[in-house]
Amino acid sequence: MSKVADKKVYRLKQHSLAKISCYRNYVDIYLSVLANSPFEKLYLLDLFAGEGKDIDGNLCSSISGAEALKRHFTHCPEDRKKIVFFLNDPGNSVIEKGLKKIDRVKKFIDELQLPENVTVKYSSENFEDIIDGVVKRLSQLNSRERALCFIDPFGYKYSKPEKIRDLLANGKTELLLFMPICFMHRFTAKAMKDEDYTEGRHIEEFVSILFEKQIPDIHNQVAFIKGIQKQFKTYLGIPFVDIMYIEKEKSQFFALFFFSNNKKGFQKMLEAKWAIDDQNGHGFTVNKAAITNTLFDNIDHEDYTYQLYEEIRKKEVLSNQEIFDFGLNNNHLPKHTKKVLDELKRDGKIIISTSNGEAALGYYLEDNHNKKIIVSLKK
């Protein structure tokens, strides 16, 4: 192969920096929350750290955490926290013949020259020897340390999920799952019909274990990925799991899964995948005009309110915290609850007040808010 070819094989595709955009989004953030905790050290790992950059300058994963732990400590010099920046990839660069991917991202970081609070560890190892000592490690976190992990695997074989809830066993990590599921999709399909398809393997054994060996629905991309969501939840047996959708083509997807037990944590993550994409949610499509009659059209807004409604009918009365909670576990801010809240109001369904019985002006759909909003059933 020409020396020319082997540079196109790492030009980052658009699907590919969107995954990377929400990632540094959510850096940026976890940063900024966790600037004035109480916590001492973080820890932020990032298991698959690429090329550091593609042939067109574009940055990894790998580059991009580095560069939002420079802009935290330029823009909060006063954050004293300690970071420690691990970074892994077994990989021999396709851009540069000679080197390993991590020296790539070695030298790249060296030029950024990182505040000294920031330590820098690197490592080249497959990913199947590493993940046993990362797991040990993050199970030995104090009180005072949290994690952040970010696992961007070619592929899916490694995406197995007895290792995700190892990784999160501990309770004081948050971590964010790339899955090719377009990829993912097909084969299940294949390995589900033929019981001679061996390379399906992998994924036979991912959908059997997650599954419990029942059968997903795959009769789309999309069922198939809120099935895998409602999946983690129960075998991970976390509260919170939410997916920013990539379609990299018409209704061909990959996705970026978050795992926290942390409610903050996760109320941030919904917001920065908000950010990237404001109308609907769901995260980055390729082709903007294959979204004009898209699967999502309206269907989650529509969902949400059918499913906050029938909470509210079940119950009969919530408090404006419990109502909170519902959102963030239905993977929805306190603004589309807000919506919704107003539209049943608006439509004579429901009543708002006061712990006192008086008109509420107000939802104060925050956590832990001092003011105790009541929302009833109008019978």
Ligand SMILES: C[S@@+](CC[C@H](N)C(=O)[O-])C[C@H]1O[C@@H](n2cnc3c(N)ncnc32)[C@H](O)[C@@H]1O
Second form
Amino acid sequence: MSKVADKKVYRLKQHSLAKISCYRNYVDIYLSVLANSPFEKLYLLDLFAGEGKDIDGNLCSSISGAEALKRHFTHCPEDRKKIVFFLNDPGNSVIEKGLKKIDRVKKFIDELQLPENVTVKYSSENFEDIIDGVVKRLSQLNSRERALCFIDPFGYKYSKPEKIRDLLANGKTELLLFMPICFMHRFTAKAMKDEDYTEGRHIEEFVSILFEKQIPDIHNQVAFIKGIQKQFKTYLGIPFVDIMYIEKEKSQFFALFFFSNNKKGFQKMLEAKWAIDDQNGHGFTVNKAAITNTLFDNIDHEDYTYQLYEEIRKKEVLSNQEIFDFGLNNNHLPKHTKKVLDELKRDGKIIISTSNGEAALGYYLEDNHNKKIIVSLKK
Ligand SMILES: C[S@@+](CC[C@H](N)C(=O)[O-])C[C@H]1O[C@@H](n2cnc3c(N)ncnc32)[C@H](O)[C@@H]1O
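Now that we've seen the form predicted on its own, could you pull up the form predicted together with the ligand?
So here's everything in the complex, that chain up top.
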């Protein structure tokens, strides 16, 4: 089927299916992490909800989210939390002429018969007309409420850093943002080379707000994604930003960014993500060269083995809590950190001791572990 015909019949492409599957995973984890929490009400917002299902019956984000809710409450009937499921899309259906996309979504959701603690709200407004209202409503969440928001536009003109900052400002919202990195990367390169490139207005605004006066590293798309991740952390002032890479074709990426203020929730998300990586054979391995190569030439500075070793070299002494936090902030789990520490210990580069200076038996890499351990650089 040609691309034009695909568009006419609305057939989800491989990278869109991958994105929706990542989104569904996040929703599953979010619901299960919060199942045993004291929170009483969750808001799940999909602000670019789509058609519901494509021409082949593949689920869009809206129905994937609805199925995740149904699955969760079927398996976990003791969870009596209230859910407000807000779905928005202003578009007209290209599959069923005369229907709005959101009416099609409603039809599929009605068939699903969601449990009665789930209230679904439908809207067909332009994002730009409702976002300030959404931010205002989320800023009024009380201490027993939380929200997860999905932003999945065509392109990136609505993915403005200021709006993302506003959405996260209450400290109670987690956000998933899909970004077509391959297009953004191409247009950034063009806008940086050609001052008269007027079509690049949105990307120029995005880059100049997020990177301020710095020039983004665009030598490849992965470097560009990592730069965006780093700048988001600084700009938004939130500790946890994770990325799912979706490779469209060789070295052409889309990315799903996950923003969170919550340490425990973020750790659970990372566990689930690494479980998928382990299954796919892209799991974590210690990079011995980062430890043994004293010249540090040819070393990937984004490599976690290198980063952790550098942190210990720089600070010379770190507690188990600091090491645990460093791992999470760099999107790695305690089991990865343990592997690196084991290797450094074996190579005689670090000493592990208790606060009394005695040899320690373990690293105790958990948040707020009652045992305190010191990792120090061996000089
Ligand atoms: C990339 S699609 C997202 C699809 C959906 N999340 C899915 O999984 O299929 C973008 C959607 O944004 C909708 N859209 C277009 N302009 C919009 C706007 N100004 N505000 C909100 N949604 C818009 C389109 O109708 C389209 O369904």
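Everything numeric here is computed off the predicted structure, so don't read it as measured data. Numbering follows the first chain given and starts at 1.
A.B. asks: Considering only the two-part rigid motion between the two forms (each C-alpha going to the part whose superposition fits it better), are residue 313 and residue 254 on the same side?
C.D. replies: Two-body split between the two forms; residue 313 and residue 254 on opposite sides.
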